[in-house]
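What follows is a single chain, given as structure tokens, in the form predicted alone.
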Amino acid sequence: MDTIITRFPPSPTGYLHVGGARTALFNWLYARHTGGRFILRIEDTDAARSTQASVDAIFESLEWLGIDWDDGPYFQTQRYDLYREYIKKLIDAGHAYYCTCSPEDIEAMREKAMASGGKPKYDGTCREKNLPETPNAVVRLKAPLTGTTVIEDVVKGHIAFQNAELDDYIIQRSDGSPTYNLAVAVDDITMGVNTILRGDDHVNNTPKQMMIYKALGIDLPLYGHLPMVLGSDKTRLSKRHGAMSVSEFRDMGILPDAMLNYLVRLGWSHGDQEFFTRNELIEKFNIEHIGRSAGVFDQNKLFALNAEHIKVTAPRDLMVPLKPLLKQRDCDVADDEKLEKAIVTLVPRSKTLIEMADGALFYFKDIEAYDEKAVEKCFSGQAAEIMTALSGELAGLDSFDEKSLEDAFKKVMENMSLGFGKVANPVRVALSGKNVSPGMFEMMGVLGKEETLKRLEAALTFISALT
């Protein structure tokens, strides 16, 4: 079997959106699964809308996702000589021709066709004139006049187009520049692409590109058109549904492996399995199980899946993406050992790295203010007495491990005839500033003996000022 060669050809007119990222992922996974090659091609012929900033954003998003490429990036604007070479081949072989019909002529043809119930298209006026190249002439490809053009789509199945409805479409504009379908077909041919997975909004472009393959006598690639990604209201995903770009989800604290996992499930399945590691996806991905139904993007499901990926990621591996988020919060952490311990305590209650960063702040910054509701609920009654007693027990500990801390709490509980909650609640607020925190002994272990005693003392000072 020939080596599978896939490609991802984004236009640099904006960010990498969810649908584009899924297309890239499917092509990348199929290439990696089969031991094939994955090509990155930048389709930048729309000079008015293409920007370097968009190119950089696409590269950055793909690199964050871990989608690497074997060839490229190629830029279509650097390949115009190649396109002109293939256009000349098509003209010389009689499969394409120069056309000098004016825009007004074309409009009149379309109106005439519609008036008679036909499809508005070019009527072939210049098709057999064998006109020479002249200024302002376009080049058109000869469409077959009878029969059907059939796509045996690996996702959608058998799709047939009546050739009588196909147009002699333009492959070179009057300024000498190639049109989209010509450039794409030539790129895929010269790059050896033999498997094309792309959005189903390209279905109508496919017969036009197939015509170029057939005119050049080149075997067709395998086509698969992926159903679109919808928003929660079952309309096409757009900005009104919320975040759209890959970079937005990165900034929301989503892990790249969780993003890959969620994207692949928007149109592909492997039994009932929902959670996949990156290596599992590469091992199991196939094109046979790409679904025909549109995927519905659910941000809550993405967050839930992200929480699962956080749980299975080594705490040390979470440190790298977490540190910049902490720095954004004026918290520059230098103690990696303490950060790793803190992450362990935060993993069970973090759906995103943003939540983890917010939850980690109290470990590394002094408490500037206690939560008002927590103060009202937990800093009254015996709170000061509890913290004073606990401080005495903790100060005498030689070891600050979980067993020693548990014993210290038990002594206070027994001496004051209190349950664990009555003792723990004011201590939790004293140590974290809030009435919700990681596990008591885990939290104290991260803070350490000196910081724990310091915070209990600060809380006692605060309470005394209330009375």
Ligand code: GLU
The other form holds:
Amino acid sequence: MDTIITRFPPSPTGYLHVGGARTALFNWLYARHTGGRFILRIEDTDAARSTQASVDAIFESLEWLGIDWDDGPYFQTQRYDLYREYIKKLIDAGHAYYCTCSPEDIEAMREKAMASGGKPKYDGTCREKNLPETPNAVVRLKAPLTGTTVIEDVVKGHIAFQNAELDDYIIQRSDGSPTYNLAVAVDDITMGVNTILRGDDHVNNTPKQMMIYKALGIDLPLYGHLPMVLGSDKTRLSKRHGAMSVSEFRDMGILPDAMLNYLVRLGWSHGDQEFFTRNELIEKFNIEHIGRSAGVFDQNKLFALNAEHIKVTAPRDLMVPLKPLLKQRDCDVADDEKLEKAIVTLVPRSKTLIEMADGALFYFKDIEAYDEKAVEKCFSGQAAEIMTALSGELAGLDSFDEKSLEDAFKKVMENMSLGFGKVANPVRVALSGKNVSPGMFEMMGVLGKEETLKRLEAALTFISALT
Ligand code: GLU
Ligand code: ZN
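Same protein, different form: I have the form predicted alone, so give me the form predicted in complex with this ligand.
Now the full complex is given, and it begins with the chain already shown.
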């Protein structure tokens, strides 16, 4: 089999959104799965809408996702000579021609076609005139007049277009610039692309691009048109549905692997498996199991998957994206060992890196204020007595390992005839500021002896000032 060559050709008119990222992912996975090549091409011919900021944002999001390319990035604006060469080739071979019809002529054709109930299309006035190149002439492709153009789509199946309904579309504008479909076809041909997976909003462009292949006698690539990603109300995903860009999800504390996992499930399945690691995706992805129905974007599912991915990521690896978040929150995170231990305690209770960073704050900062409800509930009754007794036990410990801590708690529990919860509740608030926290001994292990005693002391001072 030939090497699979896929591509992702975004138009840089905004950030990389969920739908685009899914398209990139499918093409990338298919190339990686087959040992093929993946090309990145920037379709920046629309000067009015393309921006450098969008190009940068697209690169940044792809890099964050870990979608790497083997070839490119190519920029269409740097390839105009090539497009001109192909346009000339098509003219010389009799597959394209100059057309000098004025906008008024074209308008008249439209009106005439509509009046007789037909679709507005170019009527072929210049098709057989063999006109020479003149200023302001456009170039049109000689499209077949009869028969059908058929896409054997790997996702949607057989899609037939009546050639009589397609017209001799413009491949070069009067200012000499190539049109969109010409540029895409020439690029895919010259880059050797043989597999095109793209959104089904491009289905109507496909027969136009296929005509260029046919005119040049070049084998067609394999096409697969992916159903659009929908929002919760089953309309096409758009800004109204909330976050849509990959960078927004990064900023919400989603891991790249979780994002990939979620994106792939918006249109591909492997039995009823929901959780995939990156390597598993590369191993299992195939074209046959791309779905025909549109995926519905559900942010809660993404968050739930993210929690799963957090659990299987090594704490050391979570440290990398977490550190900058903690620095933004004014935490001193120079102590890697402490941070790693803290992460271990937070993994089971974090759906996002943001939750994890917020949850880690109390490890790295003094408690500014105790939660009011927690104070009411846990700093009353015997709380001061309990904490004084526990401090006494803890002060005598050489090690803060789980066993020693458990023994210290047991002594207090026995001496005061209290259950674990009664002893732990005020301590939890003293150490974390709240009445929900990671496990008691784990938490103490991260804080260490000195800090634990300091916080118990501070809580006792706080309580004595209450009365
Ligand atoms: N530039 C097009 C887009 O961003 C993609 C074209 C294609 O995949 O052929 O929608
Ligand atoms: Zn004409």
